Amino acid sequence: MDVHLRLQQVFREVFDDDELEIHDHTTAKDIPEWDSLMHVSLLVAIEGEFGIRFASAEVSGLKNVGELRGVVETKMG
């Protein structure tokens, strides 16, 4: 399964949407749960899904999923 469908599956089990469909451009405006507590369980959750761990610095400046997506495949090498 590639990066992108496995973060998917990730927002909709943190989401609790089985229908919630995720976009390189789609941002926590988005998503109208998405808040600062919610952003912390998404990271612990796709850090256990993929294996990997952020550094705040890592993730504190981004933008949209597309560029966490690109955090995790840098990370996963």
Given for the second form:
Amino acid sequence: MDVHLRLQQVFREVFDDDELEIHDHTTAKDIPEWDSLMHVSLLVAIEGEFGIRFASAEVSGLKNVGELRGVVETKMG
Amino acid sequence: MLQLDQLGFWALVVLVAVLVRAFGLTGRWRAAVYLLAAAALFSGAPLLGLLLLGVCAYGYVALRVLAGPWGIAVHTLVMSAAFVLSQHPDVIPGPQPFLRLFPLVGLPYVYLRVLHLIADVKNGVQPVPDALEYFTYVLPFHQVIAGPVERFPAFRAALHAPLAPLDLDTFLLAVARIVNGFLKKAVLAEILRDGVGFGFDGHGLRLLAEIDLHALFIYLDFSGYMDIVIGAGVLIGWKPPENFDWPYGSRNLIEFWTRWHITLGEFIRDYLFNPLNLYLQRGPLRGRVLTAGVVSYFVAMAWCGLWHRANLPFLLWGALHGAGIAAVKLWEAGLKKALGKQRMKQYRASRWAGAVATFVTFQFVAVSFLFAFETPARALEILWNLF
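With the form predicted on its own in hand, show me what the form predicted in complex with its partner chain looks like.
Full complex below, order starting with the chain above.
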């Protein structure tokens, strides 16, 4: 499964929404429940799914799903 | 020190605007002009200027020594100690201690700017800045009094961007922003203060109206200041970030803190809430998202209160907001469980529910201000008189 689909699966689990579709341009404004608390929960879940670890600065600096996917892919090598 | 309502301040703004725009200054030359303007601003209060310069100089040394998390911890403690001592100089023993001369003006924002740089440099996010750019950034002559909390990369990008001559449209928009700010801060807010008095001596609905008008007064005063600073910033080619977005229209407290004092909310989120929440969710509170959130919100907002003023009323005010935000999360979780996903979506989309939630949020914010500006006992007495 490619990174995007795996990310989408994590989003669906974290936000408890089986119909959630994410795109590179999706931001926190597009998902009502994506607030500061759920943002951290999402990143911790992504860490678990991909076996990676985000730096503190990366937690705050992500602007949209595309940037998030880029960081995940870079960390996976 | 020159204030926004003094002609000297505006003469400085015009002088800087003409200098940087007429010569199209960018980079170090423009930074030098801004820094000279800061020196001119503080020339009327040289001791304050020197003390702030001392804090900033410590910050610059701190950027170069002690790397990693220990560096952040040590320097945060040192800066925080200076911050608290400046507000409570009486704890320093001896007659007329040096710190007793320390006026508070400007330090809270200098403190955040220095801490932001220390955290980013120690975390390897950015290199140690050039000294001239550093001192210009931490002592911004037009926004040192009450912010906002601009980040260094945004400042640096603006500093190095070419500066076009001031066209008529931009000039008029900037002047309109400044006039709007004075109208809010010096006219409407003052009419409210003089007319209502804010003694909170009434009862029932009349008292509630006074509490609500007090919240409106605080908004007009602070956002009016921001309008003035942003307008001046446009003229001199250093526009600070926006700090307000109709905050009293927020549907809940979490949204409120993304629309009220936005740059402070973002600072707290990035440098306190996120790292603490990440630590808790990775370790001691793994799998307990709500608990980690409640703890993190509470700590972050208590700190927010203390940053405004290191005393019990502001700590209570911050803690109230921490508790309020935690309550929002618990309410949402409970509601989702009770309503199910589909009806929860309908609830979120409902205008009526939104209107009620906005009203409740505003009342909470308005009442919370009582705890910041009155003693806890007096705030409770006022609350009691509401019923």
